[in-house]
Every structure is written in structure tokens, then in C-alpha cells.
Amino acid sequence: MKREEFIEKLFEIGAVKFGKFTLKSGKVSPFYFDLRDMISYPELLDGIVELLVEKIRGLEFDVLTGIPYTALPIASLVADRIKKPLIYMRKEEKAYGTGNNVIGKYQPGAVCLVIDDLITTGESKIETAERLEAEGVKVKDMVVVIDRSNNGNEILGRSGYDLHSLITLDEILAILTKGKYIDDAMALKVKDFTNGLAEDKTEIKAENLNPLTIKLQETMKRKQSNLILSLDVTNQKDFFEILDKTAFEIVMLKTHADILEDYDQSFVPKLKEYARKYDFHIFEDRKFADIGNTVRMQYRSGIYKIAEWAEFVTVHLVAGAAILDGLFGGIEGRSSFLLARMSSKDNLINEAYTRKVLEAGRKNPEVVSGFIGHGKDKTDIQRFKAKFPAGMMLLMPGVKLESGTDNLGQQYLTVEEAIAGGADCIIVGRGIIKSEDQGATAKIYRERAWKAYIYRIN
């Protein structure tokens, strides 16, 4: 099958839309690509086949997958076509029976080419390939039918990875123009709003942000601090103690009241005029994670009354983002940063988690302030900050001054790995707390990160 004949077909079937389509981010796109029911038609599926054997005719791999679910039957014709083993990742990781996560048989080491539909931002495609990698399996070359992105073999090149695709988006315009299935007109509309997307760096303006994440930002100029301090101690002679050698170096400090043994009324008052006078903001890690009637509780009553002092508190989203009007509704002045990720080994937080994390904060900017997750290296924090809503912050936990893991499975990356990758304030407990010179080593995480944040954002 030639491509104009391709193209022209994946139109007639409905495969490729002009319109009005609103996406998932909410956004109205002017054309729409969804080459699910490909898989009805058995002409269009042997062209697709062909183009692609022809397309990967020369590349050097040993089993090839598709990306469930478009991807997956056009890779078993083409595994079949070409007498190559097809393996595919499932979905969500198996927590039973043998708990393989690849279906098929492979041998430790072995080279995948890996098939999809479509690339957008290539999100997708660098997971799929990390899963895989995690697995024993190696991935250098991808293939996809419809390259819809600005710059997909960029975006996969900085991860090592090539792209291949049979046909792009200015190819499709330009065969569906001159076929007369669309005008000219349409054409430059969606063109438009593609170099659009690339452009909109900024979900959210600034005018909707909450004011405290304003004014964090703010703080951190002034005290040239990007330093939290997670100070967890069980007694308020430890932690006045601590906090009387540290707190000119940190921006924030992260509390667990209900750890101190002999917490009394006299605490908050004393806390809030150590965060006034040595100038950092509180940030009480409770991490609210049950329904919405019950975290109000939590939050505004009982002995501890944290809306009332705790500038920044930690939520869980595992009960919806409805948890985050249980907190804040009816309250100002008051905001949060979303658990997406967590550094421990072995923890439960999955992609397909994280990525409504962060959407729950793109649509709640007033209460939510940023978000805390850990990533295994710079690239890897990379993509996570990219996905981020423009505005919101990156806390990140696990740092250190030298990287490694302790023997609770907590793993830490450099001061600099975390600042280069994208985060704007890290969080540091016992790197500082467990010192002989607490002040002082506070002091030189403040300057590494501090100048780290600076390199980066210059």
C-alpha cells in the first residue's frame, strides 16, 4: 500500500478527524487521530504491516513489543510477518502468581523494538521502555505510525532512544489538502494549534496561584534558601535545640507534630515566633489521606488544630482529589504539596497514580502549591518536573550530600543531582539532625543548593 493510498484510507474510516475535539487537558484541538478500529479493517492493518516491515527493514533487535492496547495486534502481524518473538508489558504491574510483568519469552540482555500508534510528547514511550529496561530488556530504536509531535526524536534522543515514523502530521495535511478532503483553511487551524501547544509553557497564571506559593518563592530570594528541614525529634528540648543552630539557613521547616512525646499547648506559640523571627514558613508533613469529613476533622480539630499554625501541609490523593475541599474549604491563607512520589524502595506508587496527582493539582492552583516525589536520577526527575503544571513547585525528598541508600530502604540522590533534575527546594532530616555540627552542615546544603538552583534557572 502506497501512503497517499494510506493516508487517504486511515481518513475514510475515520481514523483521522477534523473538527472540534476537546481533549483531556481541556483544551479544543481542531483534529483528532484514533487508530483503534484499525484492527476491523484487515486491508488497511496488511498495509500498515507492510510499511512498517519495510520502515524497520535494517535495525538490529531481537524481540519487538507493541504498547497496549492500539499498538499490541499491530505488532503481533508485524512479529508474525517478520518471524520475530513478540513480548508485551502488561498494564499494571502483577502482584500474584508468578508476578511476570512481560508476557513472552525473552533472554536477559535481548534487544526490543518497541511499536505504537502515535507520539505526542513520547511520555508513553519512555516508560514503556524504562519498564522494559527494569526487566532485562533492552530498548534503543521505536517505531511509530503517526508522528504528531514538534520534536518526538528530540524528546527520545536526550533518553537514548531513536525514533522512527511511517508518517507525520505535515505529511498528512499535505496528502488530505491536495486529495481536496480538507482546505487549506483547516490545514493552517491545525498547524496552529500544534506550534501552540509547543509554546504554552503556562497552564496556570500567575494571578491564580495560591499567595503562599507566591510568597515561599518570595522567601527563598530573600534568604538566598532553597533548605528544608525535616526535623523529626521526639522531645521539644531536641527540637528548639536543633532549630536554634539551623534556622537561618532554611526557607521551610517540616514538622511531625504528633511524634514530640511531650507536646503541649506552649509548642505552636513558640514554634510560630521561631518562624518569625528567623524568617521560614511551617510545613506540617500530616499527609491527609482519608475522606473528606474525617481530614477536616483532622486538620482543624483535636489536640493538635494544624489549620491553625501550619502554613503548608502534605496530602495523599489515594481518596480523590475531593480530600483537598474536606482540607480547604472555607479556609484561606492556607495550602498543600501533593505526595506523587515517594523515595522509599519497593513503595506503591505507580505512573498511572502520579499522573492524576498532578492533574488534581493543575485544577486545584489555589490550595495546592506543588507537589513531592523522588526520582532515580537527574533524567528521570527530568521528565517528572516536565509534566508538572507550569508555577507549581517540586519538594524533594531523599538527599543527601553523597548518594546511596540506607538499610530502611530510603534512597538518596546527590544535593546537586536533585537541583540540576528540577527540584526548587529539597527536604533533609538526618543528613543534618544526625551531624556533630548541625548549624554548619546545615549551611552547606543551603550553599549547594542554593547555587545548584541558581545555575539551573540562569
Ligand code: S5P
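Numbering follows the first chain given and starts at 1. Small disclaimer: the values here were computed from a predicted structure and weren't measured. Between two forms, the rigid core is the largest collection of C-alphas that superpose within 1.5 Å. Compared with the form predicted in complex with the named molecule:
Annotation: Cα of C425 displaced by less than 2 Å between these two forms, core superposition. Once both forms are overlaid on the rigid core, the distance between the two CA positions of K443 between these two forms is under 2 angstroms.
T128: CA moves 2 Å or more between these two forms after rigid-core fitting.
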The other form holds:
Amino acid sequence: MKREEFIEKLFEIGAVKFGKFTLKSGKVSPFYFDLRDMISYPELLDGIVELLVEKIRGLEFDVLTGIPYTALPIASLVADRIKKPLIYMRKEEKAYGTGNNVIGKYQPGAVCLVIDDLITTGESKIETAERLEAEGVKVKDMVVVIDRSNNGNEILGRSGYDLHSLITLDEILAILTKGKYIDDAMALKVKDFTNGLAEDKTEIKAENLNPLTIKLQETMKRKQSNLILSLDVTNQKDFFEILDKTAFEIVMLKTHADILEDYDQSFVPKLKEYARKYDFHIFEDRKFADIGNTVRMQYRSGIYKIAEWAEFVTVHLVAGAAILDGLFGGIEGRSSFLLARMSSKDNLINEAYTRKVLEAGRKNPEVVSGFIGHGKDKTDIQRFKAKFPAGMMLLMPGVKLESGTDNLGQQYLTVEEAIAGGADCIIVGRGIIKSEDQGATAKIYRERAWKAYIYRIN
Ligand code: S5P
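Starting from the form predicted alone above, please write out the structure of the form predicted in complex with the named molecule.
Let us now look at the entire complex, which starts with that chain.
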């Protein structure tokens, strides 16, 4: 089947529609694509399989899959035509990595081609690929029938996948206007609409970033440091002794004020004086996680009155993004880092949770400077970082000079892995604190981290 003919048929069966459609987001779209009914048109189905087989010729893969529901019957027809095994993911999500999420047989490490009907944001494709990868299947190439975004390639490319699309939105518009199925005005409307969506997605403008995010980045440049010291000790004497030796090397100091046994009213003024003298930021790793009203009190009252002295705090979004209002409502000049992933073994954060945290950050740049995250290796971190809203930072704990673990489930990457993957700052605790010469060790961390950072951003 010719492409023109195929596109015209899609229009005729109503798989490609123009008019006014209210989307889930509440926006009114001038077009709507829905390929679900295609399975009821054998001739069209035949055409699409033919075009897909042609498109995937030359790609290397062991098995193939279609994303349920729409693409699954299409993928099974393709599998039959090229005589390759089919597998598919359950639509409902079982626990990660249990081996029960994939139906069909494959060898561990098998390379899988992913077929889907449409691409808009690419999220469902990335999610499928990540779920397949969690089950020991590798994904490299993905094929879609329609690239509705016109830049699916770029979206998936950022996450390390190659997208092949049969037809793009522009091509559909060109053919349908040529055949007089729609007029130029409609084509223009559709283009305006998709450009508008693209802009919505484009990320946070610099002027909306929290001024503290910008300040932190300026301090990084000024001090040539992206090292955050996590000063986890239980008394003030050790605390300030270590700080004396390391303050010069760090861009930010991360505290857990609640582990100091002798915390008293002298602590904060002294800490602030160090921060001023040595030019670093103060970051209390409180990991707020309760309901809005409670976190508000935990942040502003009690013994620590964190809001008065910590420029940055950490927040777990398990209670929902509304707790950001609880924390920061009515307060100026403060910001947070959200826990998007954790470094501890078997933590319960999954991809869907991470995605929601990143989305919450994108929507609240005035109180969120970025995310805390980790990964299993450089590639894994790159994929994670690719989804960040522009301008948001990745701070990474679980970093040492050598990779490894502690005996309580902490997992370490090396400085270079962390930064090459996309960490903007590294958070180091025991790697420095437990070393013999804390000052010299902090210097090594700073130099290695900064060198890797400069290399990456250039
Ligand atoms: O996922 C995380 C998030 C954080 S904030 N994993 C972490 O280890 N952290 C914190 O980073 C942790 O609370 C500790 O203060 C620091 C790492 O310390 P280290 O001694 O293992 O380097």
C-alpha cells in the first residue's frame, strides 16, 4: 500500500479526525488520532504491516513487542510476517523485576523491538522500555505508526532510544490538504496547536527558576566546587573541627541537625558565620514527608526552626506535592530538593513515582531547585537526568572515590560515574568524614568532581 493511500484510508475510517476535541488536560485540540479501530479493517491492517516490515528491515533485534492495547495486534501480525518471536508486557503493573511482567519466552539480555501506534510525549514508550529492562530485556529501537509530535526522535534520543516513525503529523497534513480532505486553515490550526503544546512542555524559563538555584550555581562557579559535604556527626566539636578543614572545598554543607546530641542555640549562628566566611550554602536534609500542616510546623517551629537558617531542605513527595505549599507558603528565599530516587538498596521508589516527582518539580520551580537521585550506572543516570525539567539540578549522594556498599544498604558510585551520568553536585559523607586527612580528602573529591563536571558541560 502506498503511503498516500494509507493516510487517506486512516482519514476515511476516522482514525485521524479534525474538529474540536477536549483532551484529558482540558485543552481543546483541533485534531484527534485513534488507531484502535484499525484492526477491523483487514485491508488497512495489511497495509500497515507491510509498511512496518519495510521500515524495520535492517534493524537488529531478537524479539518484538507491541504496547497494549492498540499496538499489540499489529505487532503480532508483524511478528508472524517476519517470523520473529513476540512478547508483551502486562498492562497492569506487577512489582518490578519479579519476572512475571512479560508474557512470552525470551533469553535474558534479548534485544526487543518496541512497536506502538503513536508518539506524543514518549512517556509510555520510555516506561515500557524501562519495565522491559527491569525484566532483563534490552531495548534499542522503537517504531511508531504516527509521530504526532514531529520530534519523537529527539525525545526518545535523549533517553538513549532510536525512534523510527512511519508517518509524521506534517506528512499527514500535507497529504490531506493536497487531497482536499482538509483545508489550509485547518492544517495551520493543527500546527499552531502542536507548536503551543511544545512550548508548554518547554520547560521552565530562567526567570521562573528559584533565585537560590541560580545563586547555588554561581557559588559553584566562584568556588570551582560541586562538592556537598554531608556532615553527619553527633557532636558540635567534631562538626566544627571537620568544617574547619573542609569548608574551603565545598559549595554547600548538608546537615542532619537532629543527629547532634549537643545541639543548642549557639549552633546556628556559628554555622551561619562559617557559611558567610567560607562562602557555602546551608542545606538541612530533613526529608519532610508528612501532611502540609505538620511539615509546616516541623519546618518553622520546634527546637530547630529550620526555616530560619537552612536555605535548602529535602522533601519526600510521598504525601503529595501539596506539602510544598505547607512548607513554603508565605516564606521567601527558601528552596528544596525533592527525593526522586534513592541510593539505598531495595528502596521502594519506582519509575512511576520518580516521574511524578519530576513533574511536581517542573510545576513548582519557585520552591524546587532540583532533585536528589541515584542510579545503577552512568547510562541509568543519563536516562533519569534526560527527563529533568530544564534548569533543575541533580544532587547525588551515595558517592565515593571507589564504588561499593556499606553494611546497611548504602550503594556507592564513583565520582566520575555520578558526574558523567548527569549529577551536578555530589553529596559525600563518610568518604570524607572517615578519612584520615579530611581536608586533603575533601580536596581530592572537589578536584575530581569539578574536573568531571567541566568535562561534561563542555
Ligand atoms: O538516597 C539518598 C538520599 C540522601 S539525602 N541517599 C543518601 O545517602 N542520602 C544522604 O546522603 C544520607 O542521609 C547521608 O546523609 C548522605 C550520604 O552519606 P554517606 O556517608 O553514605 O556518603
